[in-house]
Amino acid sequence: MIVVISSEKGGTGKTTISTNLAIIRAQKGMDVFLIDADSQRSATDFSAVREQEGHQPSLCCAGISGPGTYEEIRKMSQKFDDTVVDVGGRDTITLRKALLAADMVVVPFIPSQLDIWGLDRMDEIVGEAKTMNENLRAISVMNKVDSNPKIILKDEALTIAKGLKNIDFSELTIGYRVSYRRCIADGIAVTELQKSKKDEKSIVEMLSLYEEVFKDA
């Protein structure tokens, strides 16, 4: 299964979701390939830290971009059970080619006005991809959600997300938690945190997203 994590807007937590999904999938016994298709190469840096620290299961990670993205993803993913692709937060040829290769795309967004606008644009991009990749499944997930109930942008973003034509809202939200940032720095997933540092809420959130993404795999 080829899963692309992307949005038209930067800063939505794509790499955090990509790395957590890839590791959890590997923990289930699958041979997972993590592709870094973001020019910032954050997933590559994460994988380097993970390798240096000797965390298991290990991840194979490689960077790709440009017009050959579709062909490279298809070719490289044949050697693995599953492939997770972290794509940069802009409308690029890399993003559009990745969507053509994907079985599924996960679109994270945060409850902000810029992200609300970005969801509409991403919905159009996914819609165009579906004309050539008819079996593409697309879901959105609200990420970096503040616990403050007074933030009304959350409700506005939910309304927009539920009204999109080409991207289904997963009904899942992921909180803005220190544990996610700690894991990125340490090269691990939230499911790998030491017992003394475990954040059960983040684990439940990420496992719920994992189950939604891979339920048909």
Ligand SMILES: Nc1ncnc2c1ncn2[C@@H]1O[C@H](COP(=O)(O)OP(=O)(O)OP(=O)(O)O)[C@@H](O)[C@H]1O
The other form holds:
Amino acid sequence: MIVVISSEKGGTGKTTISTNLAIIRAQKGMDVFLIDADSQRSATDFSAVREQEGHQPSLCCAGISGPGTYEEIRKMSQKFDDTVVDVGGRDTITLRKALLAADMVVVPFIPSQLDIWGLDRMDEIVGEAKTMNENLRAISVMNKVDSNPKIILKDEALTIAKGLKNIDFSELTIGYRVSYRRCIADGIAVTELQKSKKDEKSIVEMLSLYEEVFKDA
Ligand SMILES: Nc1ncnc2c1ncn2[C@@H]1O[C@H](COP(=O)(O)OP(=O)(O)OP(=O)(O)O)[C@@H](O)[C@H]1O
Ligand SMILES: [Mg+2]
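Follow the form predicted alone with the form predicted together with this ligand, if you could.
Full complex below, order starting with the chain above.
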């Protein structure tokens, strides 16, 4: 299965979700390829830390970009059970081509005004991809959800996410938690944290997202 993690906005959690899903899938015994299709190369840096620290299962990671993205993803993914692609937060040829190669796209968004506006644009981009890639499945996931209801636009964001035409609404949300920041720094997924009470919620919610994404694979 080829899963693309993408949003037109920066900082929504694409790399966090890509790396977590890739590792959890590898923990299930699958041969997983993590493609870094973002020029910032954050997933590549993450993979380098993971390798340096000797964490198992190891992740195969490579960077790609540009007009050849579709062909490269298709070709490179053949050698693996599953491929997870972390795409940069802008409307680029790389994003457009990655969506043509994908079985599924996960669109993370933050309940903030600027992110909510970005969702409509991403919905259009996914809609255009679906005209050429009919079987593309798309879901949105609200990330960095603060537990303080006063300082977030959760209800407004939910209404907009539910109204999108091409991206299915998922009930899944990911909380704003320090566990995710620790994992990125250490080259691990939340499921690899030393299980303490405060990490439990992040493990449960990331496993729920994993189950939704790979349910048909
Ligand atoms: N649920 C979360 N709780 C707390 N921090 C988070 C969460 N998700 C992501 N972060 C942090 O937010 C920052 C941005 O996340 P990340 O790099 O995954 O986003 P991105 O969409 O890949 O960003 P970019 O557009 O720059 O590639 C990182 O510092 C990350 O550790
Ligand atoms: Mg990123």
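We call the rigid core the largest set of C-alpha positions that still match within 1.5 Å between the two forms. Residue numbers count along the first chain shown, from 1. Small disclaimer: the values here were computed from a predicted structure and weren't measured.
*Asks:* Is there a C-alpha shift of 2 Å or more at Lys198 between these two forms once the rigid core is superposed?
*Replies:* Yes, the C-alpha position differs by at least 2 Å between these two forms.
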